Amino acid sequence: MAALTPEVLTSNVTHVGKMNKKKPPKRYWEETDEKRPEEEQGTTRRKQNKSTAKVRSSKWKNDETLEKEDPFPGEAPIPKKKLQKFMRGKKYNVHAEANQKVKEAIMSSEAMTEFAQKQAARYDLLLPEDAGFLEGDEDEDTNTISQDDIADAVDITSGSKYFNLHLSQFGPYRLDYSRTGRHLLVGGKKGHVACINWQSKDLMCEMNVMETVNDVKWLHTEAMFAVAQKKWLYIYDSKGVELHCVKKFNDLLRMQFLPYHFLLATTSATGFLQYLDVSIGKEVAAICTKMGRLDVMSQNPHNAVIHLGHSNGTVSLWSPIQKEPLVKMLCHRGAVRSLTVDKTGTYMVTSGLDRKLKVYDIRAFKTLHSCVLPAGASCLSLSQRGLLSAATGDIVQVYQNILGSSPVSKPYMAHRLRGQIWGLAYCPFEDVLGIGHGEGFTSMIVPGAGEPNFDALDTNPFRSSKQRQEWEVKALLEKVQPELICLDPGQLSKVDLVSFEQKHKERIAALGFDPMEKDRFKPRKKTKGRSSAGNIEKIKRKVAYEDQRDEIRQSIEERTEREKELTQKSMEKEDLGNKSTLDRFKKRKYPQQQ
């Protein structure tokens, strides 16, 4: 190709400035000039014009792309507080003696989990809600602000979360929110149990049952519920058809249900827990505890292990595998009127009749602080963001910051009722708590109390009804067997030796042999005659016992060291024996200092 000559270039200046006008605007990492003053600009135009026509001409000699190197090159930096955030456990340490294809299992599995923790911690920036709070105004105490002053500030949506169910007739009230949060469940002590989606405010179904209802509780999905009446366990769906009626289970008190085990955990009048594998309608487990009336319980979301209150002050744990409590502790001097367990089973506080409301750790089963309260807590309960709802008498009070090791302090927020208080829950992905007292239902606004972002493929709000069925089959699927349970979950991964061995002999038992003994010794094959017969058993012969030398020769080394132990015990004895009470009274020889 022939180079261009200067007449070329400046006959085609108009051409290039053209050009240059459709240029892209530069980025921020390219080099910019200086700005001129605007009488300059005419002349500095056509330098420029030049400029980049010999660069583009020397470039196009050398087949060069007109391109720039990204100064930021491979993927950004993800901060270290995000991948602390989605961090899966402790790396697993391979054993350098471990098999080829354990080493590969175990390095491709870390990988994996190094790889999803980093995808979550990029996605992160994408979740698009955040956490409400409440703030109030210079020296103004946040306890101060009303309901009304909340739902007045508020948008529409927002403000039509706080109502009120007046039912003076039928009460007080039990309540539950279902796990998506969209329904809710209340029943009266005198009979009445009522299903709505409170957000729309559509009634599902309404009765009354002639009976003491002592409880309700949500199963797996909205279209069930579980009544705890006098007599036995109701078992309804969403329309109010009575499905089962379970007399094995009667004079229940307090109910709690597994989601992922599918399991119904009842407390009765008579000291029984029990368990009903709802999945299949069995009883799993019924355990006589010997501690006398229950109506103090709770259930741990991390590990399924469910708490109990005690008249005697204490807080017992259980599993359906044992007979006996996981761990008992002494909680308060009186009995224990209410406890709750928060999402990560790593805090439980409970409140007593000495008036105290303690916050423990259970990882270490110690007190972190406690506080005393004017008249005592009677309901606990806690939200998924960590705040703390206690109700004295008619007065509900919510605590913020009081998981940790920090004091408790002045409450949150406050809210007056009209009636004695008897259920508290707070509503999943929702900044609402659920109030049941003597006079009928409230719903009360609490800033900062739901989690604002929800697992769609576990927990989705706005599931359709097809998404629903998909959900209950995958989760069938997918259920967590009752002996699973216990106080730590990591165990699972682990081997157990004991029920190794014991199969490992059982196993040698029915086969007649050791399937795991190493192979006998054969000699190698040697050419010239030396692998003749005689030379194969001699070969053999001097093989054959060197693991019995070995175990003969440790025995031999256990006996002397045994001897020897038994004869330095007798000569101690023999010369404890010679000594008499009157050598005592000798003279000590001391010796001479030279």
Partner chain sequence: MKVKVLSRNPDDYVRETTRDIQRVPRNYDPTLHPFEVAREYTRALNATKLEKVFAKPFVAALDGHRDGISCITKHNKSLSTVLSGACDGEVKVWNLPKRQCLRTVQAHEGFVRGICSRFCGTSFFTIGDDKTIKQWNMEAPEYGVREEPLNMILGKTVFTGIDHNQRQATFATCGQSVDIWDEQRSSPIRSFSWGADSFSCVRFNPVETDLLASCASDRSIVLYDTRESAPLRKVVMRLRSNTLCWNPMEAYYFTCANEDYNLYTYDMRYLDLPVIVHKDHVSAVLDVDYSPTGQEFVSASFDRTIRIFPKDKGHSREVYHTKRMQHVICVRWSADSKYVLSGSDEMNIRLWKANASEKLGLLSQREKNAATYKKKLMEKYQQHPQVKRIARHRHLPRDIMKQRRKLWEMTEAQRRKQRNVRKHSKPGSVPLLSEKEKKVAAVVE
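What about the form predicted in complex with the partner chain, after the form predicted alone?
The text that comes after this line covers the one chain and nothing more.
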């Protein structure tokens, strides 16, 4: 601690300020006791502590400095990963030549964004709950652990989340959890519909609609649910009173509810995709998909686009404003049996009759990996934390870490049931997977499935009726219009260059000149002799040439780049084409890529 010696030497001086002044500046050969904040945090913390402890002890010895140094100077560091989580798009770099006002506005808004991001990341450290997990002993696969064992090992409340409902009479069952995860709705094929507060096991209503039930779905609150019956769509309240019979919606097979748009999307046996606005009770759109029977359906929770799987192996993406699919992608060699999309809208998992399970990146529409499941998956479901459950025959398998580039490994958990599985759904904010099958309903514990920390302003499992009412009013006021459903939900916040250019053109036509045109270069009047007419012309021409040269240079650069790309592409094509063993003796046209 060479840096501290002068302090000891001047210990006779009593005045604190004076002593600080006398301290000579630190030299590079002297040891630095503070490290840069970019360095790893753990080590810096420890070192800082050590150094500060030393400083403190030396000061106590001197027994005259009352001022204590802050052991952790500056702001508390935030882990980069946490910051990354709250990042919304890239930082905008202001153009150097931009208008001063624009510059200031952008800079200040960027500063605000950064501040908000930091605050959110800081707050993230304070979240109270941690996610669940399941770890086996050595040489013990987690998928061999039975549900009974797990239910015994955990506390009573959690243990009671594993239960079976034996309903063999009217099965197989479809199910749906409400958005807060408190309420469960089950609908048997043969007409049995029941809604239950599944945690307290209170039965809210139970009835038999005396008709085939194809699907059941909660609407925005647990006060209403929709049932797709043999012929029409019915809406009941939580006491089982029929509120509406919507005859415009017939022969429905599957339903999805878009909570922020208050839209109930339905698919029918006749190939129609229909949207019902449940806040005003009107049909928003009816799209004839011309793809036959539609019994595979899922929604993308990130952008509210509806994904439909078809019998020819394609998956199509739909929004209510367009009569044609937004995207159509060929996913399987046989019919698509089931599909699901994760909550960030990045991954789609599909399974088909060709017994394959594929994971897609739906931003790039590319397969990440695929695997063959021996029995094929009839139902798929993704949990909030990215666990995939697949129903293969009468077994439910749960996979971990499937979203990402790593290939599918052995399942995380498995559970055998009796009878064909018809419905799979994770309960939001709980480590529970609900399974509807031929013999009734099973609630299965899947540790690590649910999001541990909920946002009470969005979905609060513990909300009171007053809070629910308030939330309902606010949600209705904030209802997103169906016209805003598109692939990129952040489109609205981006700069609309197309309409700006259109407007600009119209303005030029109206004015007769371009008001945003760059001023022509005007040489300054110089002193006598240097600004003759000829000279000025010369200067002007020089500047004009310079400008022209810049443009030409730019266009040449662009052209060469484009050509490079084209040649690269054509080469790759050639490579992929007919290749023979003798090709290795050919002269290479371009250097081999290592």
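Every value quoted in this text rests on a predicted model; they were computed, and no experiment measured them. Take the two forms, superpose them, and find the largest set of C-alpha atoms that agree within 1.5 Å; that set is the rigid core. Positions refer to the first chain, counted from 1.
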Yes/no, T392 Cα shift of 2 Å or more between these two forms with rigid core fixed: no
After fitting the core, S238 CA displacement of 2 Å or more between these two forms: no
Quick check: S405 between these two forms - does its CA shift reach 2 Å or more after fitting the rigid core? no
